[in-house]
Each structure stands twice: as structure tokens, then as C-alpha cells.
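What follows is a single chain, given as C-alpha cells, in the form predicted alone.
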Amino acid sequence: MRSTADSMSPARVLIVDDDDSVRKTLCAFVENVGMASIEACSGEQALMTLRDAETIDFIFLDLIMPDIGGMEVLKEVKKIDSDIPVIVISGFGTIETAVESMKLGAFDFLCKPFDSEKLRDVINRAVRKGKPQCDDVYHSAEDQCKPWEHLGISLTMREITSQVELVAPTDYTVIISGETGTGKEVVARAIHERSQRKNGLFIPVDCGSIAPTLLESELFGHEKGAFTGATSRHPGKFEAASDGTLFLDEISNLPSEVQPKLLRTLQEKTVVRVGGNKPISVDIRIIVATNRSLSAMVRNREFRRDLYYRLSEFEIDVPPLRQRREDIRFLAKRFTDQCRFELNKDIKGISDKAQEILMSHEWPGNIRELRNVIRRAVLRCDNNVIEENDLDISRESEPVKTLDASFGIRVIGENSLSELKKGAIEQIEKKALVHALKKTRGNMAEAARILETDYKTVHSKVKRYIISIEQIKNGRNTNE
């Protein structure tokens, strides 16, 4: 049983897992910040250490396990003690059965393998809730503000943290803008986790990733038969996000034949499978991202204009890293600190020639590859700075979108203007998909991120040049 007698004692953490290996790595993750594991290798085991121990201050829960399964575990811890956060972790997590942990009374849900930097977030949080008297485990500054001031400290950042504590608590649909990288779901993430739905889910659907065809059954389910290999029925992420927050990234890449139905999901607040007739009510809020103008593709009848406006009852403009430098050594700070302690490394800082080096590059890639470079610093670092050498930004510093010198144009015979230019596109266009295709290795949806296009415009360009994926993946030669 929880105790707050002595609040100035460690936490204690339950670890619950059947696999020696996971417990291990939990034990020393949660040990190494100060704080006391308790390991129990089943749930009938983990019952029996909760009933005795006179404090336990929250819960790593294994999903699967040979003798009690987690949820039944779940159940009971909550029976025992009704405020002890449980994490369940699995390493086969699904929405669903994310949806039914959380609706018994989970503080959280973790995939295995486990991403460092969600571990911090989650322990930091349940700390928190278990023992409310002590500070975050993880004490370096950047640890000590706000989940979505993680982004940066710079006044454009503190004007962003106003706008979100505005709109949080209110259901408003928000459209977050920015380049790719910029951290456009940190701000979803920190709307969420600022509402009156922050105990309900918070789940992402990158609209580009997935093909077309699928898009309308993963956002809104399907019925059993409903078309070829729908052999059971699948509740859609409108469903499972029901009470919590759905997060759209990339909506600009909504298909055409899609947003009719999201207008009217939108709308009517009721959802409809494909391949059923029947409306399911759900109660979600929306917030949705993009890397392009969403008023400008209106202007080009690519995007509906009555979503655009239904979506845009608050909007929020992400700024690039690199129209905020003050940012930079924050977050090279941040991730330096993560990774440092993710390798077990004694790194103190970065040199200012680093540093000078690190405000000097554009960064096209924004946060995210500021954190690439600052975790291959890391790892390549043999000192306790790290220098100038250990920052590998060669390749970074060109967008990718860029042109090269090699794309030129053909003149044969007397052609006319029209035709010579029509010929120097498609030729510019089938470098730039080669080019594209190559470096995320024959991924069309992530090539349509650096082009900064949609899927389906990458996949008719494919076919129209009979350019060969499978070549791609293969690294062959392509005809460019």
C-alpha cells in the first residue's frame, strides 16, 4: 500500500514483468536517477508484494503473462489501492487493448522495445501522481519546465506555451502549421495533456503514411466483409479515441474522397464503418498538422473549403529552428543530457566551437535533426565535451528538396517553348522522385514529406515515369 508518511524517501517502483531482460532494464533505468525497484517475475507474485510492502508509489505491469494476465492484475491493484499509477507495458500493444487498459484505470500504456525520452516522460509524470511532495527525478533545467516548453525557451516558443494554455482547456479543433521536424505533435501532445480529456487516450494517424486505400478504414473502421480481407470486424481510431484526443499529422495529404466523411464525422459527432450503415457516437476531440498551407490548397481546390474552416476554429504556427536560434543551444543542451544518460556517458556540455558550428548550420530538418546530430555527438564523443569533430552535419547541410547540378535539359531538333519546358519538368521531376525514393529507400509517403507533396501525387509520377521501386529497395541503378 501507498504511504505518504516520508516524502522525502525514494520512489518505489513495482516492476511486474515474466522477461529477466525487461526487468533488468527497468530496474537499472529507474535506479540510476535514485529511485528504489521492486521486482516481481508474475502477477500472483506482484498481488502478494503490494498487499505487504508499506509503500509502493507506482506500477511497470506487464501485459501478457503465463500465470495472471495484466489486465486481471490491473483490476485488482486497483482494488488494493485505487490511486497507485500502473504503466502497462506490452510488447504487443494494440489500440485496443491500450483503449481497455486505460478504461480499467491505467496511468499509462508503453510499447516494448521502450523509447528512452517516453520512459523519462511517463516516470517523471507518475512520480508526480505517487509521490506528490517530490520534484521530477530527472533534475536538469530543461526537466523542470513544461512538457511543451521542451521545444525551446525563446520568446516565439513562450508565446506558442501561451496559445496552448488558451486553447487547451476547451474542445476547439486545433490546425497546428510548421515545417517537417518543427514539433508540431509536442504541441498536440501538450494540448492534451492540458485538457479535460487528458486522462482519455491522446492518438496519432499520420495521413501520409498510409495508403489512400486504407486511410477511410483506419480512421473510421470496418465491418466484417466490408471488402476483400476484412475477415473480422476493426473499430476505427475515431472509435478507439473516443473520450481522448485524435491527432490528424499531415491532414494536407487527406484524400479527396476521405473529407467528406471527416466534415460530417466532425459534424455529427457520430462515426459510420465502411461496409455498415449504422452510426457509432464518438466523443473526441480533434487536432490536426501540416507542413503546408492548408488556405492556399483551398485556393487550389486540393482541399474542401468547408473542413478547412471547420478545423480551423484555433490555429497554431510552429516556427523553424532556424528563425529561432535562440532555441539551438536549449535543445542541443536537452538532447545532450538525454542521450548522455540513454549511453551512460560523463559528457559535461559542448565546446563553444561546437556550439558556434551548431548556430551557424540552417537546419532544413529543424528539431528533429538537430537531435540526430546531437545523438551521434554522443555516441562519438571520447571526451567529457563534446568538440567540433564529434558533429557529423555534412550531411544536413543541404535540403534535400534541393536541386543539384546534374539536372539538365535536352534540346533536340527545333522544339517549341512549350514543349521544352513541358520536357526540362518532367525531367526535373523524375530527378527529384528518383532522388526522393532513393534516400528513404522506395518509401513514397516519406518521399512525399521531402517534396513536400502528397501520396498521391508521388505514386502517379512513379507510374506516369516507370520509375521501379522495387530497384530502389534493392539499390540498383534506376533510369533517372
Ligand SMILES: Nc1ncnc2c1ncn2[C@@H]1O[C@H](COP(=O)(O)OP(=O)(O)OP(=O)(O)O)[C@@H](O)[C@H]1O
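Positions refer to the first chain, counted from 1. Note that this is a predicted model, so its numbers are computed, not measured. We call the rigid core whatever largest set of C-alpha positions still superposes within 1.5 Å between the two forms. Compared with the form predicted together with the ligand:
- With the core held fixed, the Cα of S101 is displaced between the two forms by 2 Å or more.
- Once both forms are fitted on their rigid core, the CA atom of P85 lies 2 Å or more apart between the two forms.
- Superposition on the rigid core between the two forms places the CA atom of N124 2 Å or more away from its counterpart.
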Second form
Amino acid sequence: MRSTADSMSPARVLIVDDDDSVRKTLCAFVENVGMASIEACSGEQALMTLRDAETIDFIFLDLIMPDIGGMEVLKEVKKIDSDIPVIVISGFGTIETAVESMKLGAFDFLCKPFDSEKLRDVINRAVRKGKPQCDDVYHSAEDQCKPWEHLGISLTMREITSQVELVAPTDYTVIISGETGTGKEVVARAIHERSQRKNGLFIPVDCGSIAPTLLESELFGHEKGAFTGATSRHPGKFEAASDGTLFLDEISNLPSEVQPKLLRTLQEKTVVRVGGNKPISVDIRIIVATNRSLSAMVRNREFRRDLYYRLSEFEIDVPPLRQRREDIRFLAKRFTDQCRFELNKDIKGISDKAQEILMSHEWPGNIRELRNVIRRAVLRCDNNVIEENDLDISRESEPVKTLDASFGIRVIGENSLSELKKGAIEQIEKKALVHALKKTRGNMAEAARILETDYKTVHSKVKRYIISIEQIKNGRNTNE
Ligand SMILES: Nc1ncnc2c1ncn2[C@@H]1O[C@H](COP(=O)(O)OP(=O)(O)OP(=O)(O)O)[C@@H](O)[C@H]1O
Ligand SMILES: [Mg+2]
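Having displayed the form predicted alone, please output the structure of the form predicted together with the ligand.
Okay, now the whole complex, with that chain kicking things off.
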């Protein structure tokens, strides 16, 4: 059958109905559990989608439609691919139509309006038919605590899932880049879990939070007496992660004195403990993460070029949540489920209005921010649906309001003078930054020189105002 080749990519569901509201309901239902929906508002469109070799795992098919009726479409679908499960839906369900559609090879028959329990059950069965090795899409709370098993439903995250699957079986070193909270560690974990090293350890080390003097011994270990306080021998993280994966987070913070030692370890696949001289073999896979561009750091001589090339055997860029909005609803649902189990609250879902608010927010803190917003909402919610007033986004969205600050947001006469002043300064700062960055084709160090400030200030403001260096480099317009 023309189902997706692997069990990790989300199922694709074709929803055929001439009634917009029915399609919307079914789309929301399947997307909420991480599947991708493709809509067709007529039988003809549905058949075109199938013939265009779109990968479809199963179909919801309305019976009464203006052009070609559902029964006719069903017959054609079966000619194109006899294995695709087709769930026939009808507002005028009679035993006869149900029997007739089943005779024509329908997988099941559902009456409108839908009963959510029946809908869940039929979806689980249809997914299992196409992907027998696949678990129910309605995960248990425990499954939901393993976000690396299903990264998202947006096209971008599905592409990232394919990259993860491509690189996982190899021992290639991977650089994962992206803004804070986008899920870089989760992607690293996904690679480990799908690799042959999955029974070994996945050991994360935050290169930014360990003092440079301690980091060397933390990574490579030390011998007894190597330095004051080294009272016993200590194998480092490289040795501990042997047969597994070592995840070096915030690699951009790796002190320059440790960089050559890391390079040597990667090349020779051996470590020498601090204070020791015997090389110890390690069988290791390295994945690193960064929220700064390592190639730009190389250009600015802040990161060793040879180490960068050694690390960049494969690169994955995880985009911010605001550039893959389809994932918002999916993740919000996932976090709601996780949290309602944890707090033992009977919460059925998120209201349409609250979903709209979630969808329109910019999420500067990305998935981590969304998770926190939902966790607070579940805690606050006092009936069984999360409403807009349960969402407390303002605290985390403060920087965004000022980011995109057009004077329209800060209305003269409605905002305090200090707020107006702050907004105006931010506007000017952002304009000046974009201007300087355009002039230097995205080079932050040069922009810092023009603006007579330091690199760190430019870097942090670029992040704060969400200025896309990529867009600037590609000569695309950024909203100054
Ligand atoms: N696909 C996902 N599904 C569910 N939760 C996710 C997903 N991706 C990330 N998260 C959650 O979002 C939070 C941030 O993810 P993670 O730590 O991987 O981000 P990061 O990019 O490494 O952040 P930082 O740059 O701050 O280190 C974590 O709580 C993680 O469990
Ligand atoms: Mg991280």
C-alpha cells in the first residue's frame, strides 16, 4: 500500500468532505494526535490527490457529495490502492449504506456527528493496519514523556525526522543549531534512540555551565593527584559515554584551551586523563548543540576552524516554533495530556479561543515557553477545558511585544511615558542593528564596530529582537 515507508513519520490522513466544518473537526482531531491532514472538498479532488502519488495512510470519506458520490469514490480508491483503509462517514447513516460500503471494501463506517470515543478507536485501528509495528496514536502519559519519539507534525519537523533517521545509524558527528528552547537536546536524543548505540548511555554535558578549569577534567577525567583536590582517579564523561552518545550542549562556550584536546580525542578516538599520559580508547559518538552560528564564530576567530570541520559531518538546524506553527497545537495537546495526568485533573482539551491565542503568539522562548504556559494553564484551569483566561502568556511574551514593537502597540496616551520611551528606544535600536548588519552582510563583529559596541551586545540584541541573520545574508527584507 502507499503508506509512509517508516513507522516514525506521522501518518497522513486524507479527509474528503464538501462540508468545511466537518473537515475542520476531523483535521483538528487527527492533528491533535500528531498526524498530518490533507483536505479534499470533493471526490474529484480526493482522487486527484491520490493519483498524484501523495502518500496517504488512510482516508475519511463522506458519502453524499455534489460531484462524485462517496460510493463511486470508494470504488475508484480501491482501484488505485486496494489496501488503503477508507473510513466512510455519513450524516444519514443507515444499516444498508453501511453494509454496502463495507461490501465495497470500506474499513469502517461512522455516523455524523462523531462520537469521540468511536473516532479514536477507528483512527487507532486504521493506523495499525497501515503500520502494524506502530503503537496507538493515542499515547499513554508515559509515552508522552519521551518527546524524541515524535518531534512534531509540521513539514519542517517531518523533514528533521527524516534527517534524524538518515544520520542515526552512522557514527557521524552532528551539529544541532537553533534558538533556545527549540528542542535541540530532544533532537539529539532522537538520534541516539534510533541508533545502534541506544542501549548505551546518552550523556549530556553543558559546556556553558561548567567552569573552564573543571570542564577539562569533567570531559576527559583525571588521575589521582593531577591537581589539588584530585584525591582519587576520575574517569570523565568521554569514558562514561563509551558505547553511547556524548552530547556537548552549548559547544560555542567550549573554552579555547579545551578545543584542541577535543579535536585530538575526536581524531584519535582516545582520551588522555588530566595528569595522565596513557591514551584510553573510547567508542563514542558526539552530538553537539549551539544557539550561535559556529561558522560565524569561525569567521570571527572565536572557534577553531579545524574543530568546526571535524564536528560538522552533519548539521541539523531546528527552526523556532513561530516558523512551524502547525506544531503549536500538537505540542499544546501533548503538554496538556502530560500535565493533566501528572496533576490528575480531568481536562478534555483547549477551547478554540485559547487555541487561537496560542497560535498567534510569537513564542520567543519556543517549546520551553509553550510547555510552561500550558503547565500553568492546566494548574489554573477549574473546569474541564482550558480557556483563554487560563493562559498567562504575558509574562513570557514581554520581550516579543517590544520586539515587533511598532508604535501601534504602544499607543500614545494609553501607555505610560516610560513604556513609550522604552518602545521608542527599542525601535531605534532594532533599526540601527538591522542597518549595520545589512551593511556588513550579517557580520555581527563588524556591526558591533560600526555601532561602537561589543560583539556580545550585538549578539544578545539580535536574539532579543529576533533579527534573522540568514535573511540579511540572503538579502531578504527584514522588518526594520
Ligand atoms: N518535540 C517535542 N515534544 C515535546 N516536548 C519537547 C519537544 N521538543 C522540546 N520539548 C521540550 O521543550 C523543552 C526544551 O527542549 P530542549 O531542552 O531540547 O531545547 P534546547 O533547544 O536544547 O534548549 P536550550 O537551547 O535552552 O538548551 C524541554 O522541556 C523539552 O522536553
Ligand atoms: Mg539544550
